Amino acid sequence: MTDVWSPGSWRAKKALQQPAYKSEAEVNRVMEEIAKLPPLVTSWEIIALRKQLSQAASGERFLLQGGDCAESFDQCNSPMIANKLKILLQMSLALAYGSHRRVIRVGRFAGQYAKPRSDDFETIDGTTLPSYRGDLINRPEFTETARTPDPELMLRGYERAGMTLNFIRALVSRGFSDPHRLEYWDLDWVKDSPMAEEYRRIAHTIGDSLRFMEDVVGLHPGEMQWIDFFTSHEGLNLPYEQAQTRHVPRHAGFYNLSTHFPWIGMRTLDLDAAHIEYFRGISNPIAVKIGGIVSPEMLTRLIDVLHPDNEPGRLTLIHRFGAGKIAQFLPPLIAAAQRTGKTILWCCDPMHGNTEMTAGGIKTRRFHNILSELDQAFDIHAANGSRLGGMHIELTGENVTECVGGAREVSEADLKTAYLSNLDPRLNYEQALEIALFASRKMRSMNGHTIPA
């Protein structure tokens, strides 16, 4: 690493997982156009999130990060956005009840349009074309036109992200997220869910407590700001991220104003490559996905590069090993991070390490493995003098059958019923809420309490 950094200094490094655009001039034209457009988020929102993440690292808050594996442009509509918001609200309510901590709500939305791929090309019936890398890059249809990376899609991604953010902000600011109006948070197709009764009991308990508090302190519905919502996405397509990286008035440094909370994925985690170079210079709070390929020595160097000033809330490590490997790999990494003396927020992604293929060739995840990895993560951190401060979940508001198991016992045979993801399998509403209720009970028991039946 050199000391000289700029939003484009990553270009001097090896850039992994980048699309092979045909025209560099067209890429530059699109970047220049995006750079002139209004920011999608503001620096003061980013600073507020960084403060909340620092509180999560000290045990005052808990991070809930969730949303689609990859958003698609054609799903930028009010029902789908509202349903994802409802799930995150319900999950956060359960988590707050169990943990006795305020919950940071971060959506994998308004920008999660690009995905890394294991292979650059895909072959079907003898025809080889570029792999689908998300709507920010190309299209899923298996045609040469659809699979050719198109810089213009970066503009479409900016526009869809702006529409999504506008709708979410309108909902959150106008009573949709008010806990007094929990009926707004219900999804029609899950009224008879096995999870519904436990959730409703928690919701009614919280509602009674809020009414009591308001009577005591003299406040009434509408007089309190209940919910903050933040956005996150993998900072994968570096031209798109660079185009929205700017100086802002009255703050030093550069901010990525496409999202509040960008992260580095496992496939771009190369200490000498472009993504680390880009991320080290932005002032946003950042996250890094870490798995079995990360050694204690590599993690120490990573922390030195990305977290040199030990700024509170700066760095979140999202571990993803798989239920069968977390006990082997996580403890040495916790010890390595502790030796640096720096404050880290630890978050568990129990999804990606538990991906598998069925005998029929369908990509899925088994719910009991997801639950097991999260359960072990809480215990391993506690046993090693650390703290699990968050969880990172891929979920959807659609009535999908993509992950096996859960309260309704989705089977492998059921997967074909409603498998809608173009990429990774997601938890449906019931499975996501079950995860939140489990984590709620787990944190409450670790605090020396039990949730009454």
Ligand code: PEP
Second form
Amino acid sequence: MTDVWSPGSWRAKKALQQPAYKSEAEVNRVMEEIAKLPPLVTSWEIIALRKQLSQAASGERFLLQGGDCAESFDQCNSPMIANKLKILLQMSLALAYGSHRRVIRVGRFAGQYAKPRSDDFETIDGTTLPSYRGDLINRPEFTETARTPDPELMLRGYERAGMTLNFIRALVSRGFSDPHRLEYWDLDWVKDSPMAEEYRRIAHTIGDSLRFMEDVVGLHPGEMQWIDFFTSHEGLNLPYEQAQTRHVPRHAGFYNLSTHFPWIGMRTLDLDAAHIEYFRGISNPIAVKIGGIVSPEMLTRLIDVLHPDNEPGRLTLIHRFGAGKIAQFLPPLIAAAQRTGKTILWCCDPMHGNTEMTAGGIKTRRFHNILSELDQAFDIHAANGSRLGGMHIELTGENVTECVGGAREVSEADLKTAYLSNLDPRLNYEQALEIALFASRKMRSMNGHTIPA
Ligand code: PEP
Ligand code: CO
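Let's compare: the form predicted on its own is above, so bring in the form predicted together with the ligand.
Expanding to the full complex; the earlier chain stays at the top.
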């Protein structure tokens, strides 16, 4: 690894999962244009998040990271953004209740537009075209024009990310997220969901506590800044990430100002390659997805390169093994991380290790596997002198049928009724809340409380 880092020093390395753009001049022109636009986030917010993540690592907070596998440009609209915000708010309420900790809300949004693919090409009826890599790169329709990587889409993605974030900030700052108005967060389904009663009980308990603080203690939490929302995406398409990476006034170092919290995906986790080179030099808090291919030796080197100064909140490890593998793979990695002496935030992604194909050829995930991996993650960390400090979930605020199971028992036959994802299957709003209520009960029991059924 060279010592001299710059926002573009990754170019000297092998870059995995990058589109084959036809014109480098066009890529450079788009990058220059993005670089001139105002940033999507500020270094102050990034630093605030880093501090909160450090508190999650020490057990004072809990991280909830969630959103679509991939956002799409078409879904950059008011109801879909609001619904995603609502389900994340509801989940965070449940988690705060169970964990007795403040919850950090991080969306997989405002930039989650690029996807790694197993194959560079897709063949249908004898025609071979580049694979769809997310709306930041190309379009899903199976035509030559749609599938040709277009640098201009980076600019469209940057604009859509800006619009998404603008709407989220407006909703959050004007009362939508005020916990005195919990009914604003309700999605239409809540009233007849099998989870409704448990959720309502939590919401009422919190409402009662608020009234107690205001009426009896005399505090007025309504005047406080209640809710922060942070953004995250996989930092996959490096020209896009580089374009807004720069110095800011009054803080040392370089910041990626297109998101608060970028992560390195599993498919680009190569110690000698471009993604690690890019990520090692930015000052944002960063996350790395780790799975069964990561050995304890590799993890040790990774921590050395990405987390050399043990700066609080800098590194989150998001593990994703699968329900049947976590018990085998996680303990040696926890031990390796402990031997480095560095502080790390551990987060469980119970989605990506549990992807499977049904007999009918539909990509799905089984709810009981997702639940089981998360359940095991809490116990394995506790048994190994570590702590699970967060969860990373692919979800949507819509009524989709992409994952099998859950309280409403979505069956394999049901998958056809509302399968909207172009990529990975997401939990629908009800399954997402069910996972949060489960984690809430789990943390409550680990805190020594007895759990009402
Ligand atoms: C993802 O988060 O959508 C993803 C591709 O995950 P992973 O890198 O863990 O496979
Ligand atoms: Co995914």
